[in-house]
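Just one chain follows, in the form predicted alone, and it is written as structure tokens.
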Amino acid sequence: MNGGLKTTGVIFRKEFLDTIRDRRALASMILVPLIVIPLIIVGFGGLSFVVMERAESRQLTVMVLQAEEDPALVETLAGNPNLRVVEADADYADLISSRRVNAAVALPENFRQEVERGKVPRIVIHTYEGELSSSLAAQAVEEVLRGHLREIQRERLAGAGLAPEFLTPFTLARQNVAPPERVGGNLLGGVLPYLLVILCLTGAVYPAMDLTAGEKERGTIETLLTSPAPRSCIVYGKFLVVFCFSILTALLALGTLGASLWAGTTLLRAQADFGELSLAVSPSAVASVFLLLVPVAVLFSALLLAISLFARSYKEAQTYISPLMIVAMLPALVAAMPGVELTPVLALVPVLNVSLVGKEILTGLFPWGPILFVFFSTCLYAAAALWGAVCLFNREDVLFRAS
């Protein structure tokens, strides 16, 4: 048994050493991690808040259609140092379409005589569906028209002689009673699990394809093989190197995105109102999430281990690769959408089920029937895994395949 654990150690250091010594495998657990992810979070993010801050301070284009029926309205929107307001055209469809007029707001007619009789006369407000600046022109447009609904409602009040308070009987108001651990693990916990998992998958790829289709090619897996040691101590070494770098590569993640998240709250709460913006999350919680990873990624590793060791060269196992990385991102990308919950049947799903009961942890609920449960059987299919593995690397004619 000793013995045993003495050659896997050995194999393992060599194996380690090795892969840490190339680039790509560098560049797979640390550029992803610590590059691409601030710059998702902070480098997207900002960007999209200079965009909508930008096409908000634009001045909008909008054409009021039959202006003759309410100038007063007219001039009132022309007032408004977020909108010009341009003649009317009959082609105003078009131009909306070619973006050439962010909106064109369409007064009925006898407008305000309808309005006078107490009729309640229709506005259309005619936009560009999706488009940024349309949106916001309309946004602009129906802010105007709510404030000149308010004055003719203060009118027709005055006229009654009631007070304006005569229509709000009573106001509304939210209040979070929720601490912001709780409201930052449930913004979070939809996204941190997903990403946890598919970057478990992304440290795992590199490593398992270069220990195995790569020294195919390299001719360096005989050699390995007519050393004394057993094969399923081979196996379980070129496993742990997997698996060490699927492991790091999450923490690595984890680290980042946490320093991304509080750069990103900071520069919005600097730039921007955002009141009390929280993304605080209970470091148990994320410790918890990432314990439940570890099966996961002992899942990863053998997977990938097994399916690289069947390829005859390294372009073979990126293809055989590419399919698993699609059928492990869907679970966990079903597991990100609202509304899925943790059942019975889902629990049995690997990959969706430790997201699933990710999502629960991280807004505070520990429900721990369910997490064993999810715990044990994804280690019950890592074991599997793994020993497919094993099974695959005694076989002749997987190691020895015929180009």
Second form
Amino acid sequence: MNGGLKTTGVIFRKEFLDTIRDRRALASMILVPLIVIPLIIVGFGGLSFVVMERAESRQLTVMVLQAEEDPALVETLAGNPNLRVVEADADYADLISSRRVNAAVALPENFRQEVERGKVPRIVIHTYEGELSSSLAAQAVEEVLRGHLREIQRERLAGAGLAPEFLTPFTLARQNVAPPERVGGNLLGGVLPYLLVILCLTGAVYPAMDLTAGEKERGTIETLLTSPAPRSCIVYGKFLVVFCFSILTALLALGTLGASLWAGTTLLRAQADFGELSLAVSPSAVASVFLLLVPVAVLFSALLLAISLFARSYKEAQTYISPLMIVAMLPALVAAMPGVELTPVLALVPVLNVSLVGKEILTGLFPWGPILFVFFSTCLYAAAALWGAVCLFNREDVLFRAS
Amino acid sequence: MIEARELSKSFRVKGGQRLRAVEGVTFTCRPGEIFGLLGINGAGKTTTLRMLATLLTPTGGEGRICGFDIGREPEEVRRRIGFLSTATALYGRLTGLEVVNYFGRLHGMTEEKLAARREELFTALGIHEFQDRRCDQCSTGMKQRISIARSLIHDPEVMIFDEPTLGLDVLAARQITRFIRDCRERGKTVLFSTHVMSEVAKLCDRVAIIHRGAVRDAGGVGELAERHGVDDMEEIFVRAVGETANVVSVASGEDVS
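Would you generate the structure of this protein in the form predicted in complex with the partner chain, following the form predicted alone above?
Zooming out: every chain and molecule, the one shown earlier first.
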């Protein structure tokens, strides 16, 4: 047993050194979490912030159709600093579609007279649905029109000798009572487990291929097999390296994610009114999710090792692994969707169960029964995958598949 | 000591059929002797050597290395052999020193023993000057020397060489043949396969001519020459496998059945 552990240790040290010297493996482990994640979060967040700000500060072009129906209202619209009122054109629909005009306000015929007579005429705002500037223009127009509407309401109430509160029997307000970490957990809960599961997988892919199919391709597997190292020790040594890279990638990602979220929210708070929104989650919740991720990393590492061991070359290994990536990402993605909750059946689905329990943990709930169930069922799957890898490594038809 | 008795190996090929790569190969190779397996490509040499090195499991017969059964005690067998072939490549991202240390440790050597043996081999093979260079930056000759040190680090009693000079230039090949002779002088049991007839005449004490998975003739080089009535190894080989008639007949379109 001692000899086996020592041999596994010797193999682990060598494989680790070998992998760490491989630029491609390092790139997949470090580049993704260290550069891509902050880039996505800060870059994407910053970009959307800038786009929003620019759209908001720009003057929006609005057209009033049949402006002669209420020149005073048109003047109020033109008085809004965010709006630029242009002359009416019969081709307003084309102009909006081609984004030369952001919105068009159509006043109905006899608008003023109908309002005065107590009828309820309808003003239609023509927009380009889904287009940011158009919806901002519509919002601004609506605000002005609502102000006008309230003004008429006030006049009518005053005419009838009623106070403005007559039409406001009560008011409504929302108040958040959840602690900030739960709010943050809810926001992050969907994304974080999904991201970590994927990173566990991407961190393991390259070393797994390199240490099996790569060895076959380079012809070093035969050299290794002529040594007295038991085959199981070879698998365990290689597996441990793949597992380490998987966990290290996820850890690095967690670190950079935390740092870039902190930087991102600080930046946003400094530049705009970001309200009470907090992305803080409790460290113990993150640590628990990470602990749950350990058997997932074992499962991925063993599976990837077994699959790429079967391949004769890198290329073949890539062909086998691509579908696995999709199969593994799908449950993680399903779990990230809002409304999907942990059920006894879903608790048995590997990857999905961990993502779902992770989601609950991040919102501050610790359902111990399901947590333990998910942890041990994933351990079981992981052990089976590792056993499969050892079995494959003992099969000469797999090790020496003719190319 | 290497003993092969009725060693056989068949592989499953596409369509569920079995390909018999080696059939009933029997020979013995003693300490202080170079035993050659001579045969053309695909004759079954590599499969035979891989079985003896416990990389493949025989489907029939048995093999013993220094008294240990290749099927039942593969790890004991591997402890006692050094295996070198053109297929046993080196780890490109490791240095020569790291590769040799790795294999020494895999053989369970203590650090002191490993250091002493490594020093001895590196001096003999002139590896010191490039021991810290990564293998993928070494020349073919340098790699060859590191491979030799790798296969000898645990001072094995038995050396198995599978076409060790294949694809090497004259100088690198000479280094290998010198090394094989050196192994014999040190009393090791040396088994080596080749399809180069001249290498057999130069190196081997005894030869087994293997063709289509079976041993067609075996004995000392002089003994074979006497039996077939010719001195030239190539001629001996052709007569032993008895294929010339077929080749000629097929070429002239005659029925040889």
